[in-house]
Structures are given as structure tokens and as C-alpha cells.
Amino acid sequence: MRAVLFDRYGGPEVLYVGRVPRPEPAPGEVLVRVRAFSVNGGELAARAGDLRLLTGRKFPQRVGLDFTGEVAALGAGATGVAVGDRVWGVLGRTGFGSAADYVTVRAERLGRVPDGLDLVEAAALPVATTAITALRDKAGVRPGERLLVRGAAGGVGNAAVQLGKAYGAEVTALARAANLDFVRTLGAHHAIDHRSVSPAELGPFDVVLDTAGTDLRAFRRLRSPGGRMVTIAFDQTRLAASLGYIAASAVHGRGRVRFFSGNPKRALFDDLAREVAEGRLRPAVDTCFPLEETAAAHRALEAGGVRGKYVVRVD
């Protein structure tokens, strides 16, 4: 089959797509047959080698985090799902490798697409799963609540934007000058350009969700009593300083900046279909590339400015 694969870390030049044997589910395990994926801020680091010290320095390496598609073979014990089913999933810490023609993921890591739902399209939600458990399992962001989303544009913060209207809240975006007009769209009550204001002139926030990673004291300054921040993000440039103030956040208790990373399983996308099919989250796709150009959406990526999410379609 065909997977995209790297043979040394760098740039996006250094992505190709090769060939490589199709999988066989294992027992618990399901075989999808990809309809496309997105292009996530994880993989990019993880090509760079930003993620070595996980990664490790065994060639090709593959990229493809999340993904959509039909079930095409089960194996031994696998349940919840049935050949033929239109699925999402996302690989987790399991690694990458869901930009490829087939993928094997373990069955209660997958949940149905909601009919009606382009594939496609599709693709661009998996990390809304995120933004589910930002909002409403680490925050609990509640009903007339001011909320701040940093990177408001981007694969979580613009289904951050539109679920925390839907939750209730009154959302602050934060984005670039370009995109204010499109998470204006989403349902922002209001929305600044992040280079036009600095943190110290914004706030107090119920809550603050951060999906960049830095200036994170900054950002905590703004919370009112009782107020709760989430990021899902650190400064990979200073990696050891991030986690360090993260984790010593948590001496305050309540005023802690709560950190995770995305891991879903199927009753979590049950609750993102439930959220697309009433209404209350819909997919933003910026830009779809063909499979052989996944090395142009992860330029476009870095290069920054993404409405929403830049999707891979997997002909």
C-alpha cells in the first residue's frame, strides 16, 4: 500500500510517498481503509525530530495522526463496529501512520461518522475531541462564563470557539488579523488580533483555553477567582522551562494550568458525533491536498495562518 514516510528528520521536503506491506488487524484490532486525514502540529515536531528523544532514530518513519474511513476487516474479538462502517479515529499515543491507504487501530479507539458527513470533510473533527475535554471535562466551562481561546483559528480553537458558544459561555477568539472575520463566523462574540494586544491588556477569563504553548504565566495572570486554565500545547523551543512551570502550577491547586494530551476512545466520539449532528459543531476545512502533496500541507501548516484544518484526501 501507500504510506507517507520520511528517511531523516527535517523540513517537509523530506516526505514522500513509498510503499510499504498493508497491515493485518491483530486481535481487538480494526483494518480502515483511509479516506483522508489532517495535517496535526504533533507530526510536524515529531519530522522535525523536535521529537527524538521519543521517536527515536529508526528509518522510514511514518506521519498521520487522525483519520477517516471505512472498516475493511476485523480482527479476532474486535466489537463496536462492522465492515463497511464510515469511521474516525486518531492514532493517539500509539504513533503516527495514518497517512497511508490502510490503517490498524484498536477497535474501541474508533467512533461512527454521523451520516450526512463527507468523509472528507470529516477529517477536519477527530481533534475537536480535544476541545470537548478542554471545555467541558478539564475546565467545565459553564453558562454565562467569559472563556479566552488562544489560536482561535486553528484545529481546536476554532471547535473550542464554536462548542464554547454552544456550551454557553461568551468567547473571547484570539487569532490573527486575516482570520478574525472567520472566527467571527464560528460564533465569537468577540475577536482581537493577538499581535495587536498584549495578555496584560486582556482578561479577567473564566476560563482560558491555550493551544500555543507559550507565555503560559502570561496567560494564568488572566484568570478571575476561581477561574481555571487548559492548555494542550508547550514551547518545544523551551521544553524543559514549559513543563517545569506547568507542573509547578499545581501547587495552586484550582489555579493550576491543567495540561493533557488528546487521547480519545469511542464514548468520546460518540460525543462529537452527538455535537455534529445537533448542530453544534461543524467541520472548517481550510485547504484539501492529495496524498502526494502531504508535503505542501505540511508547509502550509508551519507557515501559519490555517483556518481551521488543512486535510489530506487518500484517493
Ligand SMILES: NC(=O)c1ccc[n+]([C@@H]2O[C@H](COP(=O)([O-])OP(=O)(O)OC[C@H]3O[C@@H](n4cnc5c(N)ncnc54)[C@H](OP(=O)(O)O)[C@@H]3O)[C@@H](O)[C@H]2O)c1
Given for the second form:
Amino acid sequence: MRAVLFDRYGGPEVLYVGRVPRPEPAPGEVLVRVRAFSVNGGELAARAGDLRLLTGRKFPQRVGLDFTGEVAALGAGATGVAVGDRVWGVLGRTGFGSAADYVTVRAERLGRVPDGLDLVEAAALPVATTAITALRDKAGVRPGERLLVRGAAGGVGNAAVQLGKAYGAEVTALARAANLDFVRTLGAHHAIDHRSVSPAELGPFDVVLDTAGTDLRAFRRLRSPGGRMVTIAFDQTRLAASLGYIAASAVHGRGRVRFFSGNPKRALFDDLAREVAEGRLRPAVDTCFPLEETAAAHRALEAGGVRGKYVVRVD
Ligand SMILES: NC(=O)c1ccc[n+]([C@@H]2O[C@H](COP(=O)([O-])OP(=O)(O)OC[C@H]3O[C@@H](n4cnc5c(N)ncnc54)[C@H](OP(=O)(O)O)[C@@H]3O)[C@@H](O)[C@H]2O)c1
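Next up, the form predicted together with this ligand, please; the one we just looked at was the form predicted alone.
Then the entire complex follows, led off by the chain already shown.
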């Protein structure tokens, strides 16, 4: 089968479409015929070699973290889905590799895509599980609360704006000037160019959701009394200081910076499907690339300014 591979760490140009054996589903796993996947920040870092302590020196390596597709086969004991079901999922901590014709994944790591949702468009949404976890489970955002979403036009941010509004919050979206209209169309009540204000000019907010990872200290100060802050990212250029700050903020109790690493399972994908079916969340696809142009999709995300997600279709 085809798979997007790279033989050395580097820029998007190291990516190529090669041939690898089609995987067989092990017990408890599902074989998925991939129809589309999206490009995520974490895999850009992996391809560049920034995570080499984790990703090692064995090549070729693979890309692709999330996927949509159809169930092609079930391993022994795999339950909850049937051959032919339209599904979406995230490989999670098990590694990369969904940029391919087929992927195997544990059955609990995927869910059914709602009827009527195109599988290519749907590939913008598996990462929205992170927005659900952040706003609903970590921040516990309530109707009428003031919510700030930083990185509001991005993959997680665009879903957070939509869901924040659906949860009844008053949403302030921080994005680059060219994307302010985009975040308004997602439902943001207020849209602010993040380059034209300093954090000190903002707030207060009952919930701060950060998807950029920098300036965490300044953004934590924007919380109202009793306010919560969640970040899904940290400053990769100041890794130790950034992680140290998140850990040290535990002394603030409820006012700490909450960080989590998403590991979505079936129940969360079912929640995602419900949000879509009820019209509270829709996919935002910036551009769709063919598999052969996965490098262009990486290049586009690296350039900044994304509106939603770059999706790659696997014809
Ligand atoms: N913890 C988890 O479970 C989890 C899950 C998913 C993703 N992540 C991480 O979360 C981060 C965001 O993911 P994503 O998929 O949403 O990425 P993305 O699609 O690239 O979006 C990132 C957004 O942040 C904005 N941004 C970047 N730097 C900024 C800054 N200094 N100030 C303000 N805005 C800034 C970008 O805006 P412009 O480009 O327009 O400037 C973009 O809209 C990545 O680091 C990713 O690895 C973590």
C-alpha cells in the first residue's frame, strides 16, 4: 500500500509517497481504509526531528495522526464497529502512520462518523476532541461565562470557538488580523488581532484556553477570580521553563494552568459525533491536498495563518 514516509529528519521536502506492506489487524484492532487525514502541529515537530528523543533514529518513519475512513477488517475480539462502517479516530500515543491507504488501530480509538458528513471534510474534526476535553472536562465552562480562545483560527481553536458558543459562553477569539472574519463566522462574539494587543490589555475571562503555549504567565493573569486556564501546548523554544511553569502553577489550585495530552477514545468520539449531528460543530477545512502533496500541506501549516485544518485526501 502507499504511505507517506521520510528517511531523515528535515523540512517538508523529506516527505515522499512510498510502498509499505498493508498491515493486518492484531487482536482488538481494526483495519481502516483511510479516506483522509489532517496535518497536526505535533507531527511537523516529529518530522523536523524536534522530538528525536522520542522518535529515535530508525527510518523510514511515518506521518499522520488522525484519520477518517471505512472499516476494512476486524481483528479477533474487536468490538463496537462493523466492516464497512464510516469511522474517525486518532492514533494517539501509539504513534504516527495514518498518512497511508490503510491503518490499524485499537477498536476503542475510533468512533462512527455521523451520516451525511463527507469523510474528507470530517477529517478536520478528530482533533476537535481536544477542544471538548479542554472546555467541557478540564475547564468546565458554563453558560454566560467569558471564554478566551488563543489560536482561535487553528485546528483546535476553531472547534473551541464553535463549542464555546454552543456551551453558552461569551467567546473572545484571538487570531491574526487576516483571520478575524473567519473566527467571527465560527461564532466568536469578539475577535481581536493578537498582534495588536498585549495580554495585559485583555480580560478578565472566566476561562482561558491557550493553544499557542507561549506567554502562559501573562495569559493566566487574565483569569477572573475563580477563573480557569487550560493550555494544550507549551513553548517548544523554552521547553524546560515552560513545563516548569505549568508544573509550578499547581500551587494555585483551581487557578493553576491545566495541561493535558489528548488520548481520545470511543466515548469522546461519540460526543464529537453528537455535537456535529446537533449542528453545534462543523468541519472547517482550509485546503484539501491529494496524498502526493502531503509535503505542501506540511509547508502550509508551517507557514502559519491556517483557517481550520489542512486535510489530505487518500483517493
Ligand atoms: N495536548 C494535546 O492533547 C494537544 C492536542 C492537539 C494539539 N496540541 C498542540 O496544540 C497546539 C495547537 O494545535 P493546532 O492543531 O490547533 O495547531 P494549528 O492548527 O497550527 O493552530 C495553532 C494556532 O495558534 C496560533 N498561534 C501560533 N502562535 C501564536 C502566538 N504566539 N500567539 C497567538 N496565536 C498563535 C496560530 O495562528 P497564526 O498561524 O494565524 O498566527 C494558529 O491559529 C500545537 O502545538 C499542537 O501540537 C496538543
